[in-house]
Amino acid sequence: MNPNDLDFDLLLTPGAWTALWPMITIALGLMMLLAAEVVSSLRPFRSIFFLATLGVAALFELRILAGPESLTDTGGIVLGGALVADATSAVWGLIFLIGTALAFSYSTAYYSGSEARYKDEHDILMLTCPLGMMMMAGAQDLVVFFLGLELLSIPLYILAAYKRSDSKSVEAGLKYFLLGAFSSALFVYGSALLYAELGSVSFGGAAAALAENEMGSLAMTGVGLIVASILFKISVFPFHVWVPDVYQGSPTPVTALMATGTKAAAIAFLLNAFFLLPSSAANLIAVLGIVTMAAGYFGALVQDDLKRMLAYSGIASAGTVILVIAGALANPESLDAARTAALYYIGAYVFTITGAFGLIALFERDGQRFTRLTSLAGLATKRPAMAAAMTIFVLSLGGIPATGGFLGKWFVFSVLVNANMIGFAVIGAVLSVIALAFYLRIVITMWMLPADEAHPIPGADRPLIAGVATAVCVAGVILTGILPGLFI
């Protein structure tokens, strides 16, 4: 298409513009913080840019979320079907909101030194992650999907190696590039050969060539390549051994919002693209993600670091969400409830894996032994509000009731129940059980293990932002578990 042909009036209309402003306000926070970087009397003011700029970004998505009538009557397709704006696309984002401010609120204090006086570019690059993530989610064009995915990766690599003086933080930023480069030109060659056969890089095209004309050869090798990317941003199984080495060597509340953004979006984007997606696929992936939560649950069962132990546990997540693609592709009639299986899953995992990761943040600013499982012996003794957070954190990872692990968790099973995939489901739950063996190993170290005296407990210094974070992790975990017809 040439450029001058474009009609600007014809794609910014009303509804394009109220699917931008979330988009918009981030943007012109990210201006923000740049200003605040120059002018030094507005320096003091930098973290009330960063959260007001979240706040108001989920303020347009909640208005999206109502279902406007300028965004209702085009079913939420905007910009000439390169981007969506309905109710999944306005949770998704106010879960990507919400998880940045967390990761935010933890990492106020975590930096000393050094490491200190660059804040203001680490505060830029964290606000850019749910501008990416957000396109991610959003997506109706392999292009756009993949500026998103690049608008969220380079920060990240960025951020990983954020703690030059530290090497393993280095490393960490080393093999997140190398490897997520690697993935990102897997995307770029899978979408080039989709187009070679279909003519199209957006979902609606794509949709009416398939509608004509069966997959061909060349166009499978394209969405082979392309899932292939998605599952190593997702880290299943076997695209998943950089995840212990890159979520130990990064920052941790990098790592929090590591952990849970990549996966929101990319889970996002595979519902979207759910069409591309062949039903005889659906006993594949449900293999992948049992291989998955066997790989994450086994491989944390060993594990003495806690930054490493919450790593595996992250694969494990990540193989249990996958699953209701497989569900979905067996009974494409349970699509939307995989939908709210997979939205109610992730935004139990925000509140439980930001907080785990946040208070290990705050253990972590007195030395990094403190990261470590014998570190916390004896912990609700001198800290008890802390051991009592974590514990709920654990509980709610290993599908306890009462949590908002296990409700998740239960509605991915169903989806799988439900798609007659029982064998899976049962598989599913059987190594969830499995996993308390790791998960209680920290709840009885903290609770009934003795301290050591001639060594200090770790978290004595908690600021207060961390501390209205924790709180507000710990009410999100207990209400997505008793009041799960509030969020639904």
Second form
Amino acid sequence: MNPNDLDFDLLLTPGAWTALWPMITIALGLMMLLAAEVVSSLRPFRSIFFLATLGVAALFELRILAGPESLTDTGGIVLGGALVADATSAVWGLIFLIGTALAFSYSTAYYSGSEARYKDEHDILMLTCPLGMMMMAGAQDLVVFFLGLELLSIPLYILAAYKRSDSKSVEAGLKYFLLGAFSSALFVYGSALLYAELGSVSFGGAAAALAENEMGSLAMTGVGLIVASILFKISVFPFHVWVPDVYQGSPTPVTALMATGTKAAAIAFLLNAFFLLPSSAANLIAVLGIVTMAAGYFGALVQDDLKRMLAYSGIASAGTVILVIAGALANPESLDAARTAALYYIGAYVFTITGAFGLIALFERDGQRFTRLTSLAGLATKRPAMAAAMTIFVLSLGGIPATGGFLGKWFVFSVLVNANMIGFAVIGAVLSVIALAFYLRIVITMWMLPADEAHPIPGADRPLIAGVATAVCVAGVILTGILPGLFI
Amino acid sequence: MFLTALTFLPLLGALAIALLPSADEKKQRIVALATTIVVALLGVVLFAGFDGSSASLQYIVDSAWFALPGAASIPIQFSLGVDGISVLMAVLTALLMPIVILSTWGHIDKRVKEFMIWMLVMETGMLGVFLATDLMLFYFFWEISLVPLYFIVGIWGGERRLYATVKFFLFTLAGSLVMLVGVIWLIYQSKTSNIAELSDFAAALSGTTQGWMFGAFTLAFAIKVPLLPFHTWLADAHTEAPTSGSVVLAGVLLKMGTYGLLRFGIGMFPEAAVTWAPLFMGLGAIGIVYGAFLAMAQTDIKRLIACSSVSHLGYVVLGMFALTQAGLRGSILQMVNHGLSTGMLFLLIGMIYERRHTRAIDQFGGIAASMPMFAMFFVFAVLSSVGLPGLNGFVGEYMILLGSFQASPFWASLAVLGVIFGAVYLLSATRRVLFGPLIHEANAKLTDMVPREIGMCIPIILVSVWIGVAPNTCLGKLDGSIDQLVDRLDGARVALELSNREQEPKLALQLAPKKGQAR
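For comparison with the form predicted on its own, please write out the form predicted together with its partner chain.
Everything in the complex follows now, all chains and molecules, and the chain you saw is the first one.
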């Protein structure tokens, strides 16, 4: 499109405004936070600004979810085919907002000393993340997606290295940055190749070009590079090796955001850009998913650091959720079911993993940031409520019924089974047994081992906001587990 | 509503206990006991009100739960109901639980609150398994009921409790997850999750498909029972579990496996069941003898009873897969009997363990002199377990042997040998524990059973004698359901016969040219 032809009145339809309001809200909230940094009388209200911004953005997402006419007329596609705002993208948006709110709640009391002094920077960077995620999940155009990707990734690089005095955190930031930059480069290169052949970077244009001609080798290479870069972000085998170090080194609330948001936004993109994937890739992706699950679960078995364990568990979850793409490729009719499955899996996952990382953040807060598995020993007798919450999260990760994790797993497997990929479903199911073997280690440590007297569990008072966040996570896990009707 | 109350009352009790202060152990115990007693009374009402002559579900609860997303949205119902098979299991569960809770007075003295919560959660899970009439709901309860026992063994168990509990959890979960894939396939193929509708759908599937589904389901149940190659987790779990955990495990949890085999393995896939019945009868019969040999070699009395469980459940499976009227009825009755007699044996062993802190058989001997009351109850439990006529065990075993002889004289004969072996190891263990000279001084001063302990055993004895003398009270509840099941099996046999006949000429044709080539 020639820049001179741009007619803003045509682009900014009422629907476009509806679609943009959640993002505009966040942008405004960011400015408020910046202002609060300068005006000292506003400083005490930073947390309220932060959460209120997310809340208002959530209301705008709910308006999109209700499906106003201005949007449904165009199938949710707005801004000349750059962005989609439909029920799916609205639910993704809500997931991002909840995830960010929870991660932020845990971050309020996490930092101490000099780290706490720069907390405003931290908050601003953290609030930028959902903006990037929303753009990624709504993108109907490779360039828009890339903007979102960078808007998410760059703050995360900084946040990962936020604990400047901690060499592990700096290492995490550097690793994440180098590998992230590499994956971004792959994405841009892939987009260029795709553009070279199809003459468009928007999904609409690409789909139209593909309707006329078969996909050539140039575009195919482009798609391959794009998918590889996305798999990097989701942490699917063989692009998963950076995860344990980065998750372990980053500040724990940031890890929680990383583990949910990036993964969710990238999966949302894959489902949007589904038409680019050749259906012959179904088996390949299924194999990748299964191998990723195996790599995650077997890797987790030998860890004794909680954050690393959860990092490997996150890898396995990535492998699980990618299976819906395989199922949808093998059986295109099930694309909608695959979308629901991915949304449900990740929706439940946000509550689960944020809660788990959040509780770890609470432990770390007291004294020497110990995150070893053994530091949980005897938790059940000392802090039964915390142990119970952690157990619920762990059981949800393991996919035991009455938790959201079970239904998420059910929906993912059902996509596979309906695509007649029963073999993969059975292997996935058997791998879940290995998963339980290591999730049970966490439960055993908390409930069945005596407390380690050398490293007593600190009894410091908990900040109220973290308690509320934990309660929300537990409620979320249970409700997604027993009343799925509320969410589907 | 009645069944909803029955199922979730224990969960409510658990919540109530969770709200009590953790120091007030007495109140926690009382709430737990009161809850289970109310549930037991409801169970008796259920039993009395159930009409055994009808095959249809009774006391139905049915309300919408949610719909599975997808092109055809499949409704998942929250539906409970009882038929002849589940009513006995549910009532057994409800009746055993107060006894189990009462037994914890003797051996649970740390973290009482958590223990009571887990026990009550487990009761909800077990009742849910037996009462669910929606497949997804069943699976929910099925997996949930794993968790409480995991904690019970893991926290309050013996020395090797962690090994035992993880083994138990992973073994049973492995089977369950394979079943999960089967469950998903079945629900999406049939577009329903109602077990009755699913059974009709599944019974009409082709033989091969039924075979696969039968395999996926029965693997989970066979591990739970446990059938022969999967039995290794049981001895460990039983040995390490606290007394109350063992009673629940033997009394009810194992029955979930046999119940599943009957309800799903046989009820849903009758053709596959007919095809594979010889295998299961064989595994059952070998399990009887093998379990008996295992039991003979044990030096730990609790492990001995655990191995005898393998043997006794072999009868249940043998009779069930005889697929005859007598076999099926006998096996269901035997599930109840095993729950009563083995449950009581575990209770009694728990009592001497609490007094002597050992379970090694050679540490006892002659304790009949110091504990006459105990000796009487123990002998009763053993006789009920070996099947003395006039007690419950005899009726079940007799019907099973009768039924399986019709189906396979060979395996039935082997099982008869098992009866003899059973008498050998149980009676000799009784002799070594109770009678003979008092070798160990510590045994001379043992206090006899206290009223609480006697009170725990009396109800079991009453029910055992009642079943032994008037088995029709229980068997009568089975009439309608078993008749329907046998009809279904007859239909499957006819269908199999027909399809075999169709295949035979084809086979002959295929074989003929090959012979020609050979020349």
